[in-house]
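Below sits a lone chain in structure tokens, taken as the form predicted in complex with its partner chain.
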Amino acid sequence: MWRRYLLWFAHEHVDFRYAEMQSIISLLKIPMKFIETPCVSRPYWIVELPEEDCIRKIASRSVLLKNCIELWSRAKTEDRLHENLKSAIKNVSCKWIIPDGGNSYISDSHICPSELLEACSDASKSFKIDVETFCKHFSIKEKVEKIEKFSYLPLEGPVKLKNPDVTLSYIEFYGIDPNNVPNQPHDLFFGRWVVDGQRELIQTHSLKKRHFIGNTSMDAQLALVMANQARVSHADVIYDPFVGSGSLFVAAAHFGAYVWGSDIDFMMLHARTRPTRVGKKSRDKDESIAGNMRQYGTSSRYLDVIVSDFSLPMWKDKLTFDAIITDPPYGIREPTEKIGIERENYTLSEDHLVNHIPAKVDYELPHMYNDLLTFAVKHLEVGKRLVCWYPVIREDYKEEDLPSHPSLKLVANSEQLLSKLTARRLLTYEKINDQLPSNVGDTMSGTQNFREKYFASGDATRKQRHEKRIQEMAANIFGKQQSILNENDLKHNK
């Protein structure tokens, strides 16, 4: 029998939710049926899966999934929820009863089979009921009152609050707008808690506790999402051509991948850049990418990092990676550079060669992405993925302007806002064929002037903000003077 689950998601990075889940279920080859169409304004999905093991596997990967509940009842009103549950006790048909004419979009009147309840009702099974309310706060007393209403459930076992055999979960959803909370919940759910997602990993991988970080280290949560987008699995080999401080290694290696990386920044790979943390004067001696891998217990999957210029070939032709995961520089906080010099016929004398630091020229974003896509086509097998960020000026963004290649299919594209005007998009490409096109064509895109536009728009707002602040300060000072004057007046009057 297919089982019905409520998947509850964290209410952040909403644009990544569907993409992450699609990547995970396609990696694990798990079929998923939607009982209700997902909607971005609701942090939950109602789905059916062939067996419980499926949801455990999904939850072992997803960082956006908070937890998963085996659904027993779902309703738009509290009365309905209890009515459904009471009917479920009598439903011995071993399947969900879906009344005719029931609203097809909302599974509000569906009755679950009694065997779900019976599986938890044994006298030897201790249990507890958790009450969760989304967007509204209730006191313990109110929550206990809500729990008392479930007294009709045929649960014979003892109540145990710490590590019970069965945790039942009652959820009231009051919408997502904290400024406009309704009196009655929009949606109510009841069922058996099955498993939590990987939200805890965000804390364990947090940059705050990581030994070696750089100025543009990827946030732990998004790095894990990237590893999921790349469908990283055990004993895979992945490559990050703009590795920096290796923050994507941490996530990929967590899921079992062996990692290779390269970067043009010698000082970064040797952990000799200026320290990133506030108040720190110098880097510790043991700071390094390899050191980070040791910190998370994945150093046996660390291959190597290499100082190299991505615009030039380095790997042997037939080498293939299982995925390429990267966050290229956007030219804002990290420069977009390749080795080169504007001067013609430039030569270096022998004495300068030792410890020579080569000059760099701008590696324009369109060229860089063009190189990245071409590289991916060459070094990925069909069905494997390239996952990379791409900066955009929001008002100029058009999907058709994104970098493209005839052998790569854009399978996911999720936006993370950076400011009012700018965003970056996590692009997931899958290699779809092996034919080498004779003419790749123009993959140049709208990000031509990302840096210029970024700073131009930044300037305008900075100026505006400055003026606004001056006005506010002036108003403040005027207000204070007024109040002092008023106080003085009062004193005099006394």
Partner chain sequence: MKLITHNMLTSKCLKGVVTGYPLAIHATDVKINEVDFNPEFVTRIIPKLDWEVLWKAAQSIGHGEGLPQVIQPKYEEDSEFLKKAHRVLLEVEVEEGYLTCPESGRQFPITKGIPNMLLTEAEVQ
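Given the form predicted in complex with its partner chain, corresponding form predicted on its own:
Chain alone follows, minus partners and molecules.
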């Protein structure tokens, strides 16, 4: 018999919920039946799975899943919920009793088999009943009153409030609008708690606790979601071409992957940029991407990072990765650069080659995403995934303007709002064949005016502040790189 479960999600990043869950069940090859169509206006799903071990595997990966309950009863009113449970005690058919007509009126008419209750009725098993509400608060007295109404259940074991053998959950859902809470709940649920999701990882991997971070270090929760959507698994080799401070490394390595990355920013990869934490004037000596991996006990998963220009690929054609996970720069908080010079017929004398620092030009977003998708097709095996962020002006957004490639299928597209004007979308592509067309850049016109519209949307000083920041960063980088070269010259001369 397939078991029925209530999946309760944290009510944040709701647009990412379905994409993360589908990626996990496809990675683990777990079949899932939806009893009701998932809806973003409700923080729960009702599903059926072949066995309990399946939901435990799913929960071991998901950071958006709060907990999972083996569902015994669901109703629109409290009286009906208790009637369903009393009927379930007598249901010895070993299956759910569903009325003729399918899933209509599912809330009030489905009766669970008695074996679910009997499995918890052993006199040697301690138990407790938790009362939870969504969008409403109950006093301790009110919670006790509701618990006492379940006295008819065949629970023979002792009550134990701390670490019981069985935890039963009673949940009342009052909608998602805290400013318009109804007098009566929309839905009520009762069942056996099975397992929690991986929400604690958000605090464990929090940027507040991380030793080395940068201006655009990825939020811990979203980094873990990206790793899930990339279907990262044990012993995979993951590549991040815009690695920055390595936040995505931490998430991928947590799930057992080996991590490799590159970035054009020499100072960031060597942890010599200006600190981003308030009040801190200089970097600690042990700040680095490798230091972050040591902090989380995943040093053995760290392959290396290299300074390189992504627009000038250096990898052998036969090299493949198990996933590519990245957050390309958008040219707002971090510059988009590649090696180049705007002057024509530029030559460099041999005398200047020793201390030469290559000039950089703007790496336009359409060209960047063109290179990224082409690289993914070239260095991913069929069935593997590229997960990346893509900036958009919300009023101009059209799905047909998203980066595309005939060898890549867009399997997930979730939005994170940044402001009233802008957003970024987490795109998940899966490689479907090995075709390599010569150019796919014409399909990427949606990014052409992102920066121009971003700056035009704000006050006149926004662009000035941005340009000043870029100038300061450039001066700082040039000065530090020059001092490093001078130190190397001194050592060589000695």
